[in-house]
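What follows is a single chain, given as structure tokens, in the form predicted alone.
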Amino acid sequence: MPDEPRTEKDLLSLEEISGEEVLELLDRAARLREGDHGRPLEGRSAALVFLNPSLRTRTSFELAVEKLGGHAVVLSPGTDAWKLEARDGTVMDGDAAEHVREAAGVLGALCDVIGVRAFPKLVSWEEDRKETVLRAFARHAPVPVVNMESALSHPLQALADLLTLRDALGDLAGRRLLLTFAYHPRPLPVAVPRSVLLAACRMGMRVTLARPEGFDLPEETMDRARSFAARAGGGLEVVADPDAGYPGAEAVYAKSWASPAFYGRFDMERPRREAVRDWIVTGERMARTAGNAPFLHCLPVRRNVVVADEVLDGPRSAVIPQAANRLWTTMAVLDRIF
């Protein structure tokens, strides 16, 4: 992994806190959902820095701050704030007018926590995996930094996913999750599927990762997932058939991601991507799962491309409760900090 977080109160990925802390956050989120919370952010503020669009993350984070008694300041560098440079030692003669060193310092002097959302550029995996913007904020901010999605991780989403799975299945150890690739017309980042896979393996789930040939997740991610599964008593199976993972699955999570083999060369990936249009979650496929297996997706989702209407609008769809859980898990993260 890149640089470790600056303080123990940063949340840059779930991998950087203990499994016990993850479980404690889930328990805390469940209590908060029942109305068991005070106002630990009374008189405090959060700076939320969005370098990319957001619906669920922005809404849930702003409301989480408000419900805990604080005030959120939302900034979009390049739109309503100066465009930022994050690389050290660079000559700033381009579009960026401010360096993260100063931006993080000023925001940390004015606010008590900083949230950062910075997607990968999808040009170079070696560059993207460094998470330059997020890690720069963590190094230079004098207050805790929370990852609101980066190239590698989306911890707030992963916590909501685990809470949703636990609501449906109870204790997650030994339960069967199908994490399936789904067709999408454009290459997408790996942060969500990577976070889901690692979180589920860490909880001891028996995970089937279904993906077309050539669409593996990064090998370092797979190695870490296998290690988590082994330590937690779970399992990880990889299949290349869009139908193979459904029989016996107790929950289904669909997501698309870019092919690492063609990272940054997506014109070459396009023919292969167009050949996997049959990787879509349908009612027929969901009917092969065990019992009333819920369907999960982080949203936004392309209807009848990633998942059929009959699934998304059906009784097994958990996408709205899953999104609503983002509020409670974000509140739990903030409650943990303060």
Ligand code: CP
Given for the second form:
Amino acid sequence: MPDEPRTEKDLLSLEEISGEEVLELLDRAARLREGDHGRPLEGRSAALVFLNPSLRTRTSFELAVEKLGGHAVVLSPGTDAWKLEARDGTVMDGDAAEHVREAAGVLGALCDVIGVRAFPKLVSWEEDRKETVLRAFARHAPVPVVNMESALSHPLQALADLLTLRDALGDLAGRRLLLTFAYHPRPLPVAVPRSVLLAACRMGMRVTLARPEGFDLPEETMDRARSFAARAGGGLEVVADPDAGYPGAEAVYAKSWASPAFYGRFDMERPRREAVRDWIVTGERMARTAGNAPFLHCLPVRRNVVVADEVLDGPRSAVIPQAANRLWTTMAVLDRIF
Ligand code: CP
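Following the display of the form predicted alone, present the structure of the form predicted in complex with phosphoric acid mono(formamide)ester (CP).
The complete assembly is shown below, putting the previous chain first.
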């Protein structure tokens, strides 16, 4: 069974399109934000399949479809649509009443694009990294599939992150980004930090990845990030001190993620996680950055756990415009497809 996207217009991760196409999407998003758009989705529709909750992705995608003249149908399998099975060859005698093969075929027959959000189960990294649900939709849908966040990637978020960084810093090549781990009481997926790290390295930014020992991002991600950075003339350094990355940083992006070392055994990770409560973005830490470094986070964010109120409510916080940029970058993705 081929693992590649079935149509060339699929967007399963930013790494599957060229760096030039990423830049083109950002330029297109900026133009759309200026009001420069037609109605390429007139008479067309999008099926948005959410296996997990969403505020930003759902709102921005629905509005993007509407602004471009189309209609969006939102489905939550297991809640208001049939629970889905994605594995091939299974005996479906459990909870799932519908296979992705039929769901993708039907939605593809009725709609012109399918968005899929399917988070990892956080039990087995080997299983999660297969992105079974997303890839099954891409294989079986006769129309383009857009990833609305999977185990590995959140391309729509990464595009909005790049647009927000560009709004603040201009050309990103050579600019210094601190991507810092932040404490969170629960293990979270790596899709967002992985996507922003790869995207920033691809743009030639000089990235400092700050994380406690034991909370590395997957090795494959780090290898790819180093390769992107080398090719783009940027840089990537890794530090294990919560304070070390702030001096000189021109932008700060905070996110929490699960420790790959304890994947699926998170009860054993807990003591280590509790020991990194001081990995929080504070006003004092932000004050050590260069100039007016903006603070970014994909949201939702836990106040005074990941980031202090003083930062989130202060003038450096870019989280609202960052989330608002989700509309323009999603419109750019749809505009590219149609
Ligand atoms: N950042 C993001 O994807 O937000 P939602 O989970 O609310 O869609």
